[in-house]
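Just the one chain here, the form predicted on its own, laid out as structure tokens.
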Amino acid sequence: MELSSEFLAQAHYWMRLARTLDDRAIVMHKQGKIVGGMFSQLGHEAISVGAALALGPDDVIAPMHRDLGAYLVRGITPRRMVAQFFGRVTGVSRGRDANIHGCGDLSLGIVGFVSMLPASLPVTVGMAHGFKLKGEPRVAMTFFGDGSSSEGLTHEAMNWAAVFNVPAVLIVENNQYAYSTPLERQMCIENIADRAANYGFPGVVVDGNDFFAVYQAASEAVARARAGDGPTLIECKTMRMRGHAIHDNMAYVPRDLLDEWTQRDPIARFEQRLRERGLLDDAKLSELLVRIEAEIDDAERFADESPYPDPAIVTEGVYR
């Protein structure tokens, strides 16, 4: 798949923006600015950005807590995202939630993350079924983790997707740990994607730290769904490089395993490919990072200056 230099530059921007915002959020949390917990997506940038870029403007996406890049690609600005972190009225959920939870905007085709994993999966399959019933050439995409793949709801959603041949792209982010439970304590199969054949649709395994592999697999799955050929399960193999949440020191993860995956960092690998094509050098990278830091500085100022929501509006927008 030949990708233009303009497209690659944009993908680079989204991945670097997600990484820098994620790093800054760690600092913000330590400063006591973030309401509630904080979930890092370090190491998942190629998955969230690569998959989201494969969708069309009318498609929908249901990201989860390690898919910051997908939210940004689909149009949630750093300003709105940081305000969301701070629980301010200018945040995505208007201060009703914090961090990535509740971070949905249907005007951008983003379904808010349902924190009881993998509850976003049947919601996504239901939307895809709705597109099919209406005859709309739209695709629904969602993400879930290796731990979620062991839940019964995953089986039900995949079986429904297969039986009704819905236009859905299901991406399992296999990051080796379900909180503190390692993959080998969850299942005896090598690839989670192998399960797709048992439901009756294709399963694909890709290197989740390779943007090009993720984007190609997602693009093919989206095209297949849009053509009426049904769902695809894509397993992106990666590593959760920080704890389950900010409070988790992940002492249960072997240090050498983290060192191994550090050498496979998705952004470093992507930038190496850009350098090989003559699309990136130290000066261009420095310019990009300065631009992104300024953008996040602006977002933090905006969130700091934004008010908390008025308690009187707490029931607005809530189904009763």
The other form holds:
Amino acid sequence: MELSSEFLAQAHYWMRLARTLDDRAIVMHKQGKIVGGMFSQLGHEAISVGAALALGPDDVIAPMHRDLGAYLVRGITPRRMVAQFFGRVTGVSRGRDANIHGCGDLSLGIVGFVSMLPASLPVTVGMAHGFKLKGEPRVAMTFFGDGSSSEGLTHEAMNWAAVFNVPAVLIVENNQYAYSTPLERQMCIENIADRAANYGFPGVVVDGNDFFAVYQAASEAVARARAGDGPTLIECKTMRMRGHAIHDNMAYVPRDLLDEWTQRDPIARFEQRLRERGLLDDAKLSELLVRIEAEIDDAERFADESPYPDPAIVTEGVYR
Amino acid sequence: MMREMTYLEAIRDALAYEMRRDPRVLLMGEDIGVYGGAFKVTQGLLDEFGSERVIDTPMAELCMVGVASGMAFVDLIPVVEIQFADFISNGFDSIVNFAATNHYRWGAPVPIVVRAPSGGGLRSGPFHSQNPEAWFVHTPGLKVIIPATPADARGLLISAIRDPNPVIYLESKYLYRSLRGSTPDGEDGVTPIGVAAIRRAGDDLSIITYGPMVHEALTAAETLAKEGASLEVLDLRSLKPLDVEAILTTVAKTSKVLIVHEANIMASVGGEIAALIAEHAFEHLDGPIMRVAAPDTPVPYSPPLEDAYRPDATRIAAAARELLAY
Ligand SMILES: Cc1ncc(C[n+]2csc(CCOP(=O)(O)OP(=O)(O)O)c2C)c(N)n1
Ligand SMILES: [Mg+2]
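Structure of the form predicted in complex with its partner chain, please, following the form predicted on its own?
Expanding to the full complex; the earlier chain stays at the top.
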């Protein structure tokens, strides 16, 4: 797949934006501006950005807690996201849901997730099923984790996707751990993608730290879905580079494993490719990073200045 | 125009009426298409509407309700049939955590209906007789309705399908074929959600009830009328939202309250109604708030056990006599 330099610049921007926002959010948490839990997506940038970029404007996406990049690509601005983290009324859920949970906006084709994993999986299959019933050439995409793949609902939803041959792209982010639980306590097989065959649709394994591989696999799956050929399961192998959530020092993760995955950092690899193609140098990179830092400064200021929701509205919106 | 039909036929009539009116409405469930449903509620609908609107699904309640939410996001209106209300627990998470909270959390409505044939009296044992309404009444974001008449079976289901919120529609298996009644046609028969109905007016005591127990209460009221007592029977019809005004009005009128439901007593809808009355109508009470409900056990199978478990007109009448004498 030949990708234009404009497209690559965009992808670069989104991955760097996701990473910088992630890093900065940790600082905001330390400053006490973000209270409660917080999830890092460090190491998942190629997956969330690469997959989201494979969708068309009318497609829908249901990201999970490692997919900050996907929300950004689909149009949640850093301002709305930081305000969400701060629990402000200008945040995506207007202070109703915590951290990156509940960041849905149907006008952007985004469905927010609930904690019960993988609850977004059947919802995504349902959206895809709806597109099929209505004869609309649209695709629904979602993400779930290696741990979530052990839930019974995963089986129900994958089977349903197959039975109704729906235009869904199901992405499993295999990041080696589910909270503290390593893969070998989660399953006795090598590849989660192998399970797709048992449902009757293709499963592919890709290097989740290679933007190009993720984007290619996702694009092919989106094309298949749009052509009416049904769902695809894409397993992206990666590593959760920070604790499960901010409170977790992940003492249970062997140091060497992290070192090994640090060598495969998705952004470093992507930038290396850009440099090889003559599309990036040190000056361009620092220019980009300055721009992104400024964008996040602005988002943080916006969130700082945004009011908290009025407690008087606590009961509002339970019903339409 | 009024038509005579069974409670079950009224449900089918509402489904067909809404499907004809609005092409976005579709049905999903296990064995609902070719077979017509475990109770034949959807019989004939596949022929009229085709397999894209009457969808036979795999056995997967948790997925089914999640899929329904997804369809709702893309402008469809799915009506899910849970084969027996007892299996709604298999779909619980998709209902209470996803569908029910969505509008509050990020503003997208989830217009789905979950139909669940509930209740006992049919010798069906612990897993085909349950009344799970209290779980859902406790869940913010849901509406919970339970019709007692064919007219309401039709009228409330139409309202549920038109409601932009997730609605749990509990239908009484006991009344499916045992109850016939005249049922309005067209738009005349649309029953609003959240409005209770007085089924019998009286002055001495109020029975507040819903679902199949409305009929047991009416029988008990008839018996007591012969003994000279005038009982009022209030059919709640909607458990969430509750028609608090209708409840307080009947309490103010009779000063004596007997709450009746088929579900087991502990942490039940009856407890909530009693609390509401105690809080807001204490000065009107002329006796303890009493309850007739099933004991706190699973629903037993054997006929003598189930008869001891399930409230009926005799037990309601006995409790009413006790309260009248207070
Ligand atoms: C049904 C359910 N059970 C338990 C939890 C608590 N929990 C939150 S995240 C998590 C681990 C998820 O692991 P995985 O699916 O691999 O995603 P990851 O966080 O590794 O990206 C657990 C157990 C949950 N969210 N949902
Ligand atoms: Mg994981």
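Between two forms, the rigid core is defined as the largest C-alpha subset superposing within 1.5 Å. The structure displayed is predicted, hence computed values, not measured ones. Numbering follows the first chain given and starts at 1.
Checklist entry - So, with the core fitted, how far does residue 314 move at its Cα between these two forms, in angstrom? => result For residue 314, the C-alpha ends up 2.6 Å from its position in the other form.
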